[in-house]
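Let's start with one chain on its own, the form predicted on its own, as structure tokens.
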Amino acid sequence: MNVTSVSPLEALSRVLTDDMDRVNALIRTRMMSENAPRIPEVTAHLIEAGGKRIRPMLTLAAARLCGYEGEDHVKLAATVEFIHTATLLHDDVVDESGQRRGRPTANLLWDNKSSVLVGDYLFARAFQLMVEPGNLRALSILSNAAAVIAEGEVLQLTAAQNIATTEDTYMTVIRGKTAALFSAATQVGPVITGAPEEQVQAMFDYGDALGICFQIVDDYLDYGGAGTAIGKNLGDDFRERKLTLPVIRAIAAADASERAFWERTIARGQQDEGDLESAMALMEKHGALASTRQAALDWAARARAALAPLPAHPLKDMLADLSDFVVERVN
């Protein structure tokens, strides 16, 4: 086999298949509801939708990593999964999305009302789950995950279509939405393993680099990427009237007609045919994109550097090499 075919993804997924097996069989077990079966037909459409399964592989990887050999990172990266859903449920309708991961969204399939629903039943779900081990800092990192993570969708949702909104905000609400639960994923394995704090902050420091990466760069392809390759269409966020990294740099170099631009379409939501090509061609004007994609890349840099204090390991190479895949997806 040639190895330099395989993704660092994939590795990842290779050396962790017995522990990934666990987790999906535990998944699979803990979404059944003897007395409502559309708990398990709308959770079954979205976990096994292919989804990559990043964030519970982190905290496999994680506990592995520090040299973790009981059962309990197996509940723990279920509970990540399970988080991860109950989010994912939640956004689309709150968002009003039809298609995610290429396909019809839940909401669209069944209704708003079950989506939320089933989402409450999975966050349940892992609350239960993340007890189970009975390690306190354990269930006190991802419980504080779940609270900022709701807390980033507010944020999100109140900064909405207000264009005065600032970078710090934008990194407040993506540390919310996305890097909080994978910061939590990566810093709950050296907690159940018992390592050294330095080890847990490096964790911690490269689950946060990387989610904040991971994020910058989805924001980057919704005007540079294809829609396709990103399970959405080209433009869904100027259409949401998100005010993503792009739109807030294109926004801070404005003049007064591009700002009265931007206060038509993302501010009151006055779009008209070919706003979107005006939108990104303002954002190419003004360096948004490229300056965006230098972010993802630093970000992943930061999350790469992250990992100086833990010992040497394949591992700890495969979530190195991870930091670079996140961004490949904008060189």
The other form holds:
Number of protein chains: 2
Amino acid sequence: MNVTSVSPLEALSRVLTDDMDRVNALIRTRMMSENAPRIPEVTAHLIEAGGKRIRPMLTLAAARLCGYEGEDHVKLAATVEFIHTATLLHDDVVDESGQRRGRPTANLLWDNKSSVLVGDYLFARAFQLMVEPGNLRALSILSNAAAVIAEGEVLQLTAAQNIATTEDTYMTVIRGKTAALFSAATQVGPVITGAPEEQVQAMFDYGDALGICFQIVDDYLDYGGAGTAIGKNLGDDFRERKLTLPVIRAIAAADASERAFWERTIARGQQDEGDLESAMALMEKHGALASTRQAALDWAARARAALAPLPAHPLKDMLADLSDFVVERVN
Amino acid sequence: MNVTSVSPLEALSRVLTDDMDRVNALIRTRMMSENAPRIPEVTAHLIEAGGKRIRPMLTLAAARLCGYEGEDHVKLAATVEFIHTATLLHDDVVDESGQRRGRPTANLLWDNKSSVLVGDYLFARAFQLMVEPGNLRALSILSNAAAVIAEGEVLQLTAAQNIATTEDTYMTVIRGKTAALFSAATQVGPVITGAPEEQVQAMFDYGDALGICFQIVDDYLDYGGAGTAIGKNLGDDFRERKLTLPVIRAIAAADASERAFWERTIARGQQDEGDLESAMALMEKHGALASTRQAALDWAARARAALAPLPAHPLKDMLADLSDFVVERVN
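For comparison with the form predicted on its own, would you give the structure of this protein in the form predicted together with another copy of the chain?
Complete assembly follows, chain above in first position.
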């Protein structure tokens, strides 16, 4: 457990300071465009909004933990952040969001067109960057992740408003939209190191579990957290009629009149004042928020356990603590 | 010159029938999604709408012409078509188009969200496919093309409505939005063949000139062609206030009152009934359509000339004729 006064994220950030500085410098260089100044404007708005850079940090940590001594982890870490930033730009268009990381979204400040096209540019820049190290397995992992992410987003779109959505579908969605990039980010570390297959699998499992945990926490906080803490508004998922774990579990336990409530608010989208509060009361009644919190804790424990095959290393302890830290937001 | 009764596109299509069948089969397999049926629905709408498949055909022809005997040209040809399809999906969102290839667009039949996310999925599938042959130079060419395409689209977006746009900017835009994928499509042929550098450069130059020619013809037809022939509506570019070559040349020759017309219709976007006809009359008056047509002919000639360093081959003649065929639409 983390016994120092800094968070595991802060501890990672301190140990990886030199590497992260190079990742940030590379991101700034590669987000430029000689011909289209709109591109760095839009990108900088998002990239410099104080995101936690947790994904590129995972790539750096996974590589260093496995003994990597080269330079390519910096490029792959920047790749991962570019893919993430591109998906955020497109997500905000798809969700019609107005706020991200506590600031107005790019689609609001510029327009949807800019968000779509600058997102495409960052995807392409990500692929250029990942090609440079010339590691075909890393290329395959990262391009597969990009496909799984997009598939998860489409599945989320078509599952929205469908109150018959199962927990299995929910897991497929969040593995796609969140865990796929986490597990790719961690897996490429041992891959470029040429580490034993057991370590490659361990880092994949860790990233997968951490990503799932991260998304469950996010979905919990949408009903259980303060708006400012997560930089988005309480109840956004409810308004967007997304079938997240707390909703799925509340619906599974619903009686006939409660079912009618979910039919009206989620399936038909007829939402009135006070409905969000009613939804939260139903979740409370059926323990849906508490059991969602428990699911996040379980995945955090799995993430920690997945690290077992990796060599003893200060970074290993920090990654283990990071999984607890991710769930701390729900305490 | 083409002395048979079939078009060069048809001739290419016949010679490359077996290869194209495999490309089409691969496209159908790879556009599937186990989890999100919306993906093949949207993709099939566009992919099976009877596009000419000119880009994948260029990859196949370029490879075969240089003596390629392997299997990877099929994967790279499918990659090129996926990138093209992804950009069409996103273009229609950005342009708010309602018609494409004579049919309602995907954003109209489904929604913008589906078009954005399915486009992302196809981009990712394209990258997965291009990784499989494991040719790093081909990977670099295709990922660079993807970045140049997105950059060209952003530049087009920010140049729209700006009547000070120069022909240089126009060339950068169309090299990005169109020629970059043509030249990448042709260049990867000799690259996977391991052909001499002179042939690689020749195929790049051919694709670049053909793509530029193709886009100039498209921009000409938006003012000079019949709506049904190109599957979009006459004057779409005018309504979207795009600075294409005929407009740029008409503005360059405008007197004060004509300038006021362009200021109102393109810069401020105040368009009334009859304005499209007035715009076309001004283009006619200053010979802007005729000189645009001449520019297309010049680029077709450059494309033909670029093929000189390539070995004698029936495909070489067909590619040479193809450049004339592309301009035939403006006759």
